[in-house]
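Next up: a single chain in structure tokens, the form predicted alone.
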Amino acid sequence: MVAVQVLSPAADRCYHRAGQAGSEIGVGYAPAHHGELLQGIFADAAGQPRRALVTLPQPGRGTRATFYPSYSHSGVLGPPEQTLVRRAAMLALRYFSTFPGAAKGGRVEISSNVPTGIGMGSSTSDVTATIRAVADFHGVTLPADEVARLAVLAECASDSIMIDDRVVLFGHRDGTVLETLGHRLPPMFVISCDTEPGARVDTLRLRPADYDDAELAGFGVLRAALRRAVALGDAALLGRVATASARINERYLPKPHLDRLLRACLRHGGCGVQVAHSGTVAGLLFDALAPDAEQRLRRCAAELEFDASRIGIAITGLIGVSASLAGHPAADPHEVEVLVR
């Protein structure tokens, strides 16, 4: 089965790959996150005030969907607590109907290993993946922004992973780019966290944040920001974004022990913390092309591993970003664990 591949929003609204259509079966994946660099919100090119993130990309982690058609019954069969997966696949049923060969209904499976409830985007990877399955097996790959139209469809909030060519700035509850960043984030470790292991966020239930003056008028501030440290691939200036965005955030959704989390941080040589703005992780950013980041990351680490149990949080993992987009691959996870044995 080819693999699914992800055009750019500028190109055609579907691409047909030849000989493909009509193939027995359909596959998508879709890669999980990190929770968010910088959510809030922001102006649009027409200067309306949108709810907008940028997310943090977390190799490793996905979601493999299989899409078995029917031709003679319609709707979708699946898991019976997947029922934002089933929706994604009648989404794109609909919009596949009119082709050759078009299937009425079928089933879907799902193979994940994104944590639930806990900010790693596991509902938009699942929907992600099916939404790409259902193209696959009608021979055609969707650009990314009609994607996420229909993952927002799906799930009436959506992450941003569909789009992974470029870091934007992503109106979560619409599907649309409010801008283009830049092409890749600057080279970071991230030591993840979750600072409530067990608990889970309902993000259905979650009700968006009430943000104050102060902190609309600091959004601008923000994004101008982080524009300026994608463009320029400075980690210390994205870390200070993202932390800023984290301490918004306590007011919304804390995080036990994010102080403490960010001392341990910058004791070590850090660039900050950031968080899932609907979850319980968090992580630690450092600079991966720092002279002694290896040395960094590894006491800093040993520190939280040596605290974990006390404190009542968990290490759940070491993350390589950098990852654009663009081919430009990130940092093998597996590699980056060698480095705090």
Second form
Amino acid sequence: MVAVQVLSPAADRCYHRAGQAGSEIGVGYAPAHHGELLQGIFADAAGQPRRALVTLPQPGRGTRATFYPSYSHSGVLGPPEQTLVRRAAMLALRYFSTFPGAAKGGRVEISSNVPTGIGMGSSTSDVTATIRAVADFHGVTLPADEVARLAVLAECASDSIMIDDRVVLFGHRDGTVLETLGHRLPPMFVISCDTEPGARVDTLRLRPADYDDAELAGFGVLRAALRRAVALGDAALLGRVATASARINERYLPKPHLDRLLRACLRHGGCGVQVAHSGTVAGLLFDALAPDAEQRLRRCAAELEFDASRIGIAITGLIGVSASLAGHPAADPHEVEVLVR
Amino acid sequence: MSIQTAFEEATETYQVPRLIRLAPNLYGACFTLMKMIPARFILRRAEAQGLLPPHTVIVETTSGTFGLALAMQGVHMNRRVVLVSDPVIDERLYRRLTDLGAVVDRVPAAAGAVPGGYQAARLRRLAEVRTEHESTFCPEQYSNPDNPRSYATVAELFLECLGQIDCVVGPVGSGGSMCGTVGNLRTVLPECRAIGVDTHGSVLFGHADGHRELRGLGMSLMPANLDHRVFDQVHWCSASAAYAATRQLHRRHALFMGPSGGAAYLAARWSAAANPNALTVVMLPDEGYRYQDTVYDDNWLRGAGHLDQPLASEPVRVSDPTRPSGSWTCFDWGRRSYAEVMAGVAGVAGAAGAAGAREAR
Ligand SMILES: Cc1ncc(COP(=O)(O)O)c(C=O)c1O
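Form predicted together with the partner chain, following the form predicted alone:
Now the complete complex, all chains and molecules, led by this one.
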């Protein structure tokens, strides 16, 4: 089903690294995310409605993939439960099949600290790292839109973590960028919560939301507000957009205690909440440039921690987005040592 | 990257209001012809849905700017337009409508004397017109949900240009513009306030139906598109007060707008000054050209008695929205339904106006 769409790379679309082609193995890294700031249906450049989302990246978690080539066997070996990783590797191998020294098949090793099934994008992280590892083996750094295209082919729907140099409204079912909203998100701190610890959402089984007319009209309004929030670095407005999007999602994949989380966030001067539209995580957003931001964040986290076990949620961590948090340095992409699988 | 592009058709240029700063926390949304937004949206959507085959006649009851917008869009879409209007229709507007190819069908003057006035007579005539043509399409601005829906783009513009808006003020006729704009804004900003501006003798917010000089806002019949629960506060503004405010808008800000916008500006200026931290936007639905011989003519204003009283600096707060008193009044509607508000004043002596309005509904 996918074979016809795997085009060979045009030479000018790839960045060859001189002298590295033909190395023994290939490595690739991809970060995780923390759900979405906005998800819905939006008009593309031609005015056609498309499902799309804006991802909240999560520095500090990610996947490192290592590709070990085989020149004799055309299959790909990998973690048995990870069909998508093997599929991504196959697609990437087909993509590079005309390259000099191309591998026929191989083996993929995944090392990741991204929890699965809670909406942190473990699957896209694995798939993207794999594609990058195969590319790396062939001495190539693929542009983000090519990685996105391959990831969507492997996964059917993928988030936009491979596009790491700008904020995009991303058509997650076709891998295209509907709009570049800006260079980066406003500096924010996020309290990461799992609203249903132990529960797992199977993204592949999730039915696409059938939004009603009011929700569809609302998406255009949310997009306009987010455009301003990103362009001007307005974390408060961004929090409003994320909260509205999280509320729309309540009809499709509700988060226990969303209102309670929102109240706690606002009480401590936060901007709003965001959720994984296919997962159980929720994030409380704080403007990192606001006075006492870090203190407020920690006070809010402490208060939630106190309640967490009673109401059945878990605080999974504190995240700095476009901002670093004392005691939480942004992880070095190549030092993902925590193995959770 | 984006580049500037040309417009496909004239009516497209009417889609985007100009946002202009009037005070530190007050912006005017200046429309050339606000009604183009619902007119264009409704007709284009109808065409896309196959409801407007080539020989269909577009029919509507209107004496005002909605008819002009339909006639203009009718030119682009190559459709005939029949407009049922009051016997008294502005002669210049009439000439412009007919030049656009529209047929203007006026109800007889005698119709004004019966309950419901011209508006009821126009609806009866509209029903007749529809039987005279094989295929007709009526946009039904008073009840078509596409009217409020069309204002989503206005809400988008407000959010992109101004961000967190605290209050929107605008005149109310069908209710489409205020309910649609504020309803959409509240997707992102649920606490954004809405102030509706009406005029004495309009049934919209509780007055008994009566003679109204001020055009563009107020109604004799209750429109289904008016969702009362959108409004935090309602103002009633007399023609004299609206005209004076319209002229001030022109003199102070060089904004040449119509009197429904003037009435809204009066309420908005007061509200923005009273709430200096509230970012406020006022809807100014049309331009001043149609009113040059009236609102913009001092001799006419003096002759009609509009200069007899100075413009009040603040509204009189009323506790009973059914009682028309004073040239500028306001009432805290509190996002309640019409029935809820009227239940609250039912016990108040002299709620005759409310009874009249309920009948009108
Ligand atoms: C000039 C003008 N202003 C204001 C309005 C009120 O707008 P709406 O019908 O959306 O309530 C109208 C409506 O006819 C109008 O023509």
